[in-house]
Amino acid sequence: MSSERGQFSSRFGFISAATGSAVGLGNIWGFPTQTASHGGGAFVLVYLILAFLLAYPALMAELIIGRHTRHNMVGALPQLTQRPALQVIGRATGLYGVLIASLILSFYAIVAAWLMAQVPAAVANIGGQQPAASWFTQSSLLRDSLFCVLFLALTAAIVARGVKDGIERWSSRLMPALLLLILGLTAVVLTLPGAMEGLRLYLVPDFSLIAHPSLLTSAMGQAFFSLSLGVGTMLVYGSYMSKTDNLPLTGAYVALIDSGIAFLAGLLIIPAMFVAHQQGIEIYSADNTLIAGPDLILKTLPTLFNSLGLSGALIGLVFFLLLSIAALTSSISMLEVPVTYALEQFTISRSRATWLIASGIFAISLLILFNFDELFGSVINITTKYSQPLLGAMLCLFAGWALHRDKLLSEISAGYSAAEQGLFWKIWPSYIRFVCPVLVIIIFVQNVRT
């Protein structure tokens, strides 16, 4: 076993590095487009209450469970119990979970290469060059394979220099020169005509629409997923916990941080919509819909942006550069999960581990590509739709039943001294074990009906 696990050497540098994996396109893309999906300030207000009744409770297990057997994923789960039958199935969750995260990175490596496409894009249309410009603006095998390329070689040389010196480090310049280009670009884009109508749309909730069944449950799958929970990353990252860490107060940190860069995130692109509505561009779905998505994203914005001239070209540099700052903090984190299992299984250096690791992954987003319409849907549905939440149920399943009480109090006691008087005590191991797996059991099976 490999002894270069590392440890975050402060809780700034934790809070940039789990934050930088829960802010990623879930939050700069996903939440926006569920948003306009979903009636705008009704899906915004769910999610923002059920981030804290699901997803923190959700966190804590990982945090709590990685911290306490400093493992990974496949090595933590079995460490909670004595019992041979429960031991097998913590083991085969964690390495199911590894599987998943890998696979998860290798369609998202794609993603983040059609942004990263659109930056040098930008580029070209600030310099007049339009046929260069073009060529980055239409997707192709061969731009997006060099632009897979480049991002999985940039998460790679991050992870291969450790725990400290590549993710606290690179999360802590990445995460708050992110968090300064959003609020500059929202800034900009709220004092561009038709942006109040966007902004009214985005938050004043339409109370009809709270209790609709499709709301509830995409709003509580953001919230679960915009946390990057059930595949190990916030487990590995818990791992590497100091212990003198309040692991319910830096917990509350990640979840509030998440939401509320998801939060800025649709206050930029939901009046940015109605911006591009003000210029003659259609923002509308043929079911009279706002459009979102991909299409919304690589489209609609970009038009946008096109139509603004030179001023809309610089938005449109900082708009996808931030996208690929948001991309690349949260592949750090997927990478991590498989590397730590190498790590910790075999004699086998950080360097070699993540780029043999980060070379696999590539060859499987090639084979993603070469066979696009039959395997990117698919792959995108067999891991986040249906794995994530069964992942997620299981690893609070563990928390809640196989880690003894005893142990649970003293892990979090030994950051936060007055935890049994604490109201997060309280609640939250009787939470974890009934509420939390009910309501990702409610997410898989919508998903499977949908």
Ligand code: PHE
Contents of the next structure:
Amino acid sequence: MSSERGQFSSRFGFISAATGSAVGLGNIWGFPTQTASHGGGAFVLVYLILAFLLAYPALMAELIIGRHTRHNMVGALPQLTQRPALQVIGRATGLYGVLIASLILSFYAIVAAWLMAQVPAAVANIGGQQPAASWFTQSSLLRDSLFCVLFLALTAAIVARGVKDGIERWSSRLMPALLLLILGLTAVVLTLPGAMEGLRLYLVPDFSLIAHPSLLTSAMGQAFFSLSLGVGTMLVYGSYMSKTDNLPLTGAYVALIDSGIAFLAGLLIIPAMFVAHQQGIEIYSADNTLIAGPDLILKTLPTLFNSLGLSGALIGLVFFLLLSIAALTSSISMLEVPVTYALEQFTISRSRATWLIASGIFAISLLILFNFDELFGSVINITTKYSQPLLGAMLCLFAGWALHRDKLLSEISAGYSAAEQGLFWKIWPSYIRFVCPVLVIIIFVQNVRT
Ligand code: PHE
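Would you mind giving the form predicted in complex with the named molecule, to go alongside the form predicted alone above?
Below is the whole assembly, all chains and molecules, this chain first.
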């Protein structure tokens, strides 16, 4: 074993890092597009309810396991029990989580590469360099591999600096910048013609859609992905938290900020789609549903920005910068999962472990890029649709059943002395034992069947 464990220096530092992890492409891209394809306001309402009734308790399970054991995903779970069979299951679950975190990063880096390439494209556009702009805009193996390596190198450079000087420092800088950019951009987009139509779709729920089965499963899956649950990210960040932090409150801030930014991103993206519609840009696909997926962000919105002249190009520049920042503060948390495992398992320096693992992940990204049609969609499905909910359920079961009630209470009481009298302690332990795993298993079964 090597190296002493890092620790966040303050609650603000933890909240920046954890919300940095949570707020990513899942919020700024996934949430608005899912909302658009699931009846607008109806999805928003169900999502918000599930984020607090289901994802927040699961987030607490991860944070508590992490802070209690002060270990990585693989080392943590076996420590919660004396039973050898459960220890083996815990270790296997941990290893699976590390693998899934690494695979998520391998496809996330590709999507981030597409988005990052739009930043120099916008600069070239503003400078009147059309050939350069179109090279950056159009996907090619060379462009995608170059930006993928650049994105992973930025991620590794931050992670290699450690918890306080790398992750905490950069998240604390980038998260406020992200918030300002979203607020500014939303204010601008909402003044453009057509925006109000989008706003109506976004905010007025169509209650006839609330009972639709795919709405519920999509909203739950989205809540798990968005809070970075299941793969040990929040567990590892929890292991760097100070014992004096009030866990239920700090976790609630993270869930609130994450949902708040997803909500804000919807206020930006959906009205922007309707502004595009006003400009004659197609926003419905062949089956009459709103365009979602890569085409929305990489075709519809850039076409809109271009049609607005110089100010549009500037809006585009800020928009893609914002997406790149959001992706970066999430990718560092993904890379931290295998890196902490390597640090606590082998004798290796942080910087060496980080660069080695990042290179391995780049190799997987290249494999995906070169076999895009066969691999890209499958890796996303296997990791986010199947593995994240299943792993989330396992972590809830471990926190609820393997971690002794007294230890749970003393962990929560460490930074919150009145814990025993609080509502959280009255509800949460049985919630995590029964309600969360059962609901997650229902999503899992539904996902497999559909
Ligand atoms: N929460 C991140 C997002 O919304 C994605 C993520 C998943 C991050 C799993 C870490 C671990 O984009």
